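The data below hold one chain only, encoded as structure tokens and taken in the form predicted on its own.
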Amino acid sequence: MEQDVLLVTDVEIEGSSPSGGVVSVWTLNRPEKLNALNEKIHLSIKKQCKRVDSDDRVRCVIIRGAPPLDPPEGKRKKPNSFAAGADISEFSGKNSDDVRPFFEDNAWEAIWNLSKPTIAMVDGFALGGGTELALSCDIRISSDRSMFGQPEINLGLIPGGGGTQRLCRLVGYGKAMEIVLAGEMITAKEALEIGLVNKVVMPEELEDATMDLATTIAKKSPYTTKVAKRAIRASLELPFSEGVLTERSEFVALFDTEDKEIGVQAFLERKDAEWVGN
């Protein structure tokens, strides 16, 4: 039986407002290959991204890699790894009119554009399209044995997944420039460092504390989370000026919303607040 190289499980939210609500976890699974990214992965990435896109069950979603199997007798267990880049196996041989249709419409991108919020889960090795994959998510947490980098400088590539765009605004210029010209790993510290990830524990704790914040964004109004996400986004795209003339414009809107009046209510009669989505 053909391996599903994505594995996707929807966790219920207990007290979750509409009821229902889902925090949907996807699991790379190529951990013979150390879950690096080939096309059949970014083909099921696509696919969850549009499916939970129109899933109004759907409050947030957690992309993680599957853990390392274990090693045949007298052979080494394997690292852990997010993803550990592309699939380098499939570059062999290719020109750019054979990876330009690829690279025009991929998971990173599928990512990026979701109206849900979004936490990569990162334990081990995140490097090339990995670390890209973790930075098309809204959220990064790490265990403290993570590894990240943008290596493709030493394949004579440069990052093709938005790494250069989406690093470059997260860390800045300088240390950007210093990470895909170097081509070399930077530890989880180094990463929480220059903010490339929100948050690092020791990797026992990882699960628990992504599920945790993951559960929380899924207690709040769906539709407010979509609103604020959407704010948010507009500070990468827009002037200053013009980003807050957006802000301003969603502010004002939800007072129109059946959310904003109960979320209100709640908090003069300090209850919680039970959503309705919009």
Given for the second form:
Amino acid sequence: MEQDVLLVTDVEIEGSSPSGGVVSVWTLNRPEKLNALNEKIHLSIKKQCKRVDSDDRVRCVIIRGAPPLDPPEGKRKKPNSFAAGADISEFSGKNSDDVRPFFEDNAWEAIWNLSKPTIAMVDGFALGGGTELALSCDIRISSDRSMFGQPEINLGLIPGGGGTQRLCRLVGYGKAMEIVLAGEMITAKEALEIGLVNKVVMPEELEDATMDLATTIAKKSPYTTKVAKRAIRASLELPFSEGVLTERSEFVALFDTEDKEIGVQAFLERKDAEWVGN
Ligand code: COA
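Right, the form predicted on its own is done, so what does the form predicted together with ligand COA look like?
Now the complete complex, all chains and molecules, led by this one.
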């Protein structure tokens, strides 16, 4: 039987409001190929993106890689991996016309364009399209044994999943140049130092650290988290003064929402806010 290349689990979050909120955990599931992103994974991710954007229960998404399987006798265990890149076997013999449709409608942009918060939980290799997948998420939490990189240059390519753009905005021009032009891997510690990841923890702490953050986010007003994400995103597209105006207009508009009144009253009455989501 063919394996499911993307495993999806919706974890219910107690105390979320409106009640029934879930964190949707997506596991890239090709551990024998270090979770390399083939066309099927892209299709499954795009399908899930459509689903969660219209599913009010989903408050936050976590993307992770499946851990390595136990090897057959005498074989070595495959290394831990978030995703070791686009599936290189799908590149062989292809020309630009063959690959253009796929790259014009890909999973990296589908994740980036989600209106809801996303977290990459990285344990192991995040290379090429794997680093780009992490960059398409809003936040990255990594184990201390992870390795990041954009090795496409070694294949005679450049990043094609938005890596040159998102990496540059996240870590700056000089570091992005070094990572893309040298094509060498960097450690999680270096990734933390340059701002590529938000947090580094021990492998055994990774799931809890990621779920704790997702749960914290999942308990906010689902309406307000979307507005916050939209406002921060605007900073990437707009000149500074226009960005400030955009923020102001989003902020002022929140004064017409029920959740603003609920949040303010909850603070004044020293109780937990019971959001209604609008
Ligand atoms: N695409 C397709 N298959 C991949 C892959 C990718 N990006 N990365 C790893 N794999 C496959 C390998 O072909 C191998 O398959 P096999 O066991 O059927 O031969 C399996 O995953 C394990 O990888 P392997 O190379 O044997 O593991 P390793 O521990 O020796 O090396 C890496 C790990 C990550 C250093 C190495 O796999 C690698 O360099 N991968 C490619 C990274 C890359 O260039 N990504 C950018 C793509 S644009």
